[in-house]
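A single chain, nothing else alongside it, follows as structure tokens in the form predicted alone.
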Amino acid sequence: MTAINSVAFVTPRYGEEVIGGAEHAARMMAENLAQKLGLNVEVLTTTALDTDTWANHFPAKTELINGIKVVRCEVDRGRTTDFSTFSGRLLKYPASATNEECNRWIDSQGPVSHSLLESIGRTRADVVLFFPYLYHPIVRGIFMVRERSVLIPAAHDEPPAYLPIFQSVFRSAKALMFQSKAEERFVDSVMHVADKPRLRAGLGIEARAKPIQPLSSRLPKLNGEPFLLTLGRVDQLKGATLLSELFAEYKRRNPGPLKLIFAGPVTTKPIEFPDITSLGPVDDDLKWSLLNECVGLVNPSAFESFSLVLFEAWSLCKPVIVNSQCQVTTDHVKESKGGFAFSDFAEFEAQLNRLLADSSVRVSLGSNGKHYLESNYRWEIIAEKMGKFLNEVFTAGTELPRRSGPA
């Protein structure tokens, strides 16, 4: 085979739309792949964009996204009125699900588009890529191109991960791609898939070409006030209710202006508390200039597969406080020294009393995890080793690489 010059990613829902998670990730990668390779990059998603319903929300078509050509295709069943109660009772023991309960699992979570599989089927791409692990189109999907295929998991330690369907999910994928240490060593030790081509890429961070407005423009309320700020989804399984709690005892010890803001889609309210404002889903401007003015981000989840909001903090050479019990997260942290991991009140108390106390402390954690992202996370860098990475493995007569790096 030649070099490689086309892919295709296989992704449940995609657009500029999608607000974080794997999805997003994944329009970043196409787009970069198409500009910085030069390669011919399709995207095969669905109509949907709400992830509780997966309903049908784009038309059903070919388009052009940022250069990149979408085709969007009908979703036949989203999920199903019965799928919450019967996924918490089979999760409680996933390593025990059988057969039939992995099947009836992945097509009830949705969403369902028997187009998408023909698409999928048809696609001339040399590489397509899955991405993430969990739904159907990928489940379905990647044993129609297994020869083709690259499987993205974006995987952590949750308990859908062992279900049993999941270890003929990842033997099917050709080689497996992966976005830190921790997902690695992860994926290795409940799929058993050691002996796949893989990469160990991360994500890459554009750098910033708008100019940031200033944020009393936007809001004004704040006037001035220190504040921190978590971005992305506000739901409980993501932290929110844990940092509020944390934030308000830590006011209530630690009396002054110091604010906490949540930006991003509700799903779990944070708790009442006169000093705690949450923004719901914010524009890209908005993002920034929060972002800019911040004292601090704070990324209070468990469960991440990689969290590219700690890089784009970092990115202007802001402090970030991570929940020690992500492994992913409290990585980063330690490899860059970009900021603090948490594991208690305590913890949490004394490492913001710091952030608070001196400003040294947070310019020299900043300037840190802006030296960490620029030497290994711009996409200029995760392009190219993808590129290298994709032509050793589908190229005819390359020794295929094994691990990409030390455990």
The other form holds:
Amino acid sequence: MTAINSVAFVTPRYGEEVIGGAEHAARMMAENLAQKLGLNVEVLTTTALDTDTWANHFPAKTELINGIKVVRCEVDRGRTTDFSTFSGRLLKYPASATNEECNRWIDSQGPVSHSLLESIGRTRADVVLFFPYLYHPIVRGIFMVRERSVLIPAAHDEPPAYLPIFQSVFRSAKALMFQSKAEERFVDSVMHVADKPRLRAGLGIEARAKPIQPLSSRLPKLNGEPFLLTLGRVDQLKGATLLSELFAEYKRRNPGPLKLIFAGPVTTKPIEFPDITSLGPVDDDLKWSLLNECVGLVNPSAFESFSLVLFEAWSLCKPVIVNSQCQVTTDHVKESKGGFAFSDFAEFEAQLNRLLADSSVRVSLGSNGKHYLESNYRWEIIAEKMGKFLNEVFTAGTELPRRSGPA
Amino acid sequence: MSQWSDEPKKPGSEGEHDIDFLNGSSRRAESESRPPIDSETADYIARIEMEIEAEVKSKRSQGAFPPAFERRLKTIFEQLVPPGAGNSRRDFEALLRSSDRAAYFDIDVPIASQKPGVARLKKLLRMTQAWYLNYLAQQLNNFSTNLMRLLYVFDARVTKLEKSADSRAEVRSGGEFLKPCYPDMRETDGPVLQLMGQHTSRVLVADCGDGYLVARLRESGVDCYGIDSFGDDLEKPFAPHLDLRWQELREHFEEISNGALSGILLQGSIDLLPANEKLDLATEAGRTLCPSGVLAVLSIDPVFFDSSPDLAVQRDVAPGRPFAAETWQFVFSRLGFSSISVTKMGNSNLISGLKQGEHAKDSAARP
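I have the form predicted alone already, so could you send the form predicted together with its partner chain?
Let's see the whole complex now, leading with the same chain.
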């Protein structure tokens, strides 16, 4: 069906064990391009799992994961011990960083894998997709295959994006793929790449095939009490502290059985409060059970490049509440009419009261969200868009430059 | 079905037009906020949102959220993203609101304490110092109130200027008013295709309309895309899968780095822009071209505007006058272009020039 036959993904970590929005999205994209478009897909990645250290975790070998060939290359150097201090200082004024400082930042952040760079140079894939923009393999690797490269930045307004080195990384890409309008606007304004071919497709959501277990079998102590759910890394930067403070205040002013459940790896503990529970990382089955029985999902993060969790909630017709400081989630909510966006406590309280008091509001918002998802963000739709886009960019007018050598 | 666009499907949009362009129809928000749901549901949700807003206002006016309480929670918000971090109108308003809330100096220091007797001690201290702090706070509050008032007045004046500029821009961009002036490229595309067809790397066609030229150039192997400030014609693209975008040319240039393009064709609304804006756009085009890149301006001959009373009126009320071919040649030469040439195309002139540079980009031009 497509003239492009093969694609390679370059991402610093990959696998079913990898938890994180961007990495999960990369795996879904790779698997769906293979399944839906019949492309030969390979993934070039490292043996790392932990982004704080990039320590070697998986064996360095080629393996098949859900039908995708995954080439794992050993990490030669993970994150350096002085990275945090150096980065903290540099990122206060990122735009004025020198070339030398930028290079040091990239190298210190890691993961540095020379064998991965060699694999990128050797790949014979028609198109090489780099995902996300921030890490060493992407920054160093994209220059090696620039005429075949697509950068999927997963960028948002964060200090590292202003390091001058990233402008040349973005410029080196032949084409760009964005997950949201807000991301596209941000990248164009900071990286000055408005001339690049681009696709704004978002990410696809897989319809859940497995039946969802009742939550009582996994979390009996909840005892059927209503709860709000927040999914993903529990981190101050992701709004965990904000949400727990807002919720505690809400409960002080509005006593009742409502609880707040955090489900995800904990970086910053939410505040101690009787009705707030942090479950830590949860498996997929428990995640879907939680989603299925929650009153609604809250995403308090101010920084999101797409926010898959909103769509997971909408897939079960659950309403969402988002932080209006985040343009991406606010755009989704406005366009779908599938939830509310709060900008202060007063709004949060009023929105939550309305959700709790009126089941028709919950149903209506959840249904709107589901409709939005079904119309725009199923993998069938996204993969089709991606296939056509890649063909148009890489086969129209010019022959694809291929590198010789073994795959 | 829209194949390149991720714009959410809108009510009644299916089956109306086959929108097939790479970047979606628009970078503009107002046309994209319509929900993909029926109007009854949309009205219902809008009503709920209004009720929530009214409830918040009512609670605020009843003093349900004391300033110290709001300030504490606001601080937690601001730890995530400082207010006004962006430069949009929304960011500005957020910053203004936030400054307004912070402008009041409250001497009512919280005195609660879990340690026995401390609350009473704090209360005593507050009472004994109130006369002094009140005196200072009054002066500070007077100053900050005046300062905020000044900012609001500035905002009103700047907003007025912006609106005035917007309305002029509307005239400039022309709408239906300027459209009849556009040359019909279908009959006269030969010289443009010949000129731009020499470049395989990225070529921009400004005011691309339905993308006819973009399609023709892509057929001849040119990596070409178009932008258009009107947007109407983008809804009915000449061919599927074209990279056509709805964006103002000036804004687009601001988001392109130096030397990124190998060819630029300016046409359409540029003719009736004021002279300084024409020159700015030509300068920006020169900046974004790579060495040996070609800049072409397809400009309607000023004499053509005398050929009918309607056209004469159009020219006379427009913010700017079309340049004669000789004027464009002069501009090109002042901007440092070489190999400047003029080709007559019906009622229009095609003026072109090559950007000079020490290192011509080999890949830009075909051998």
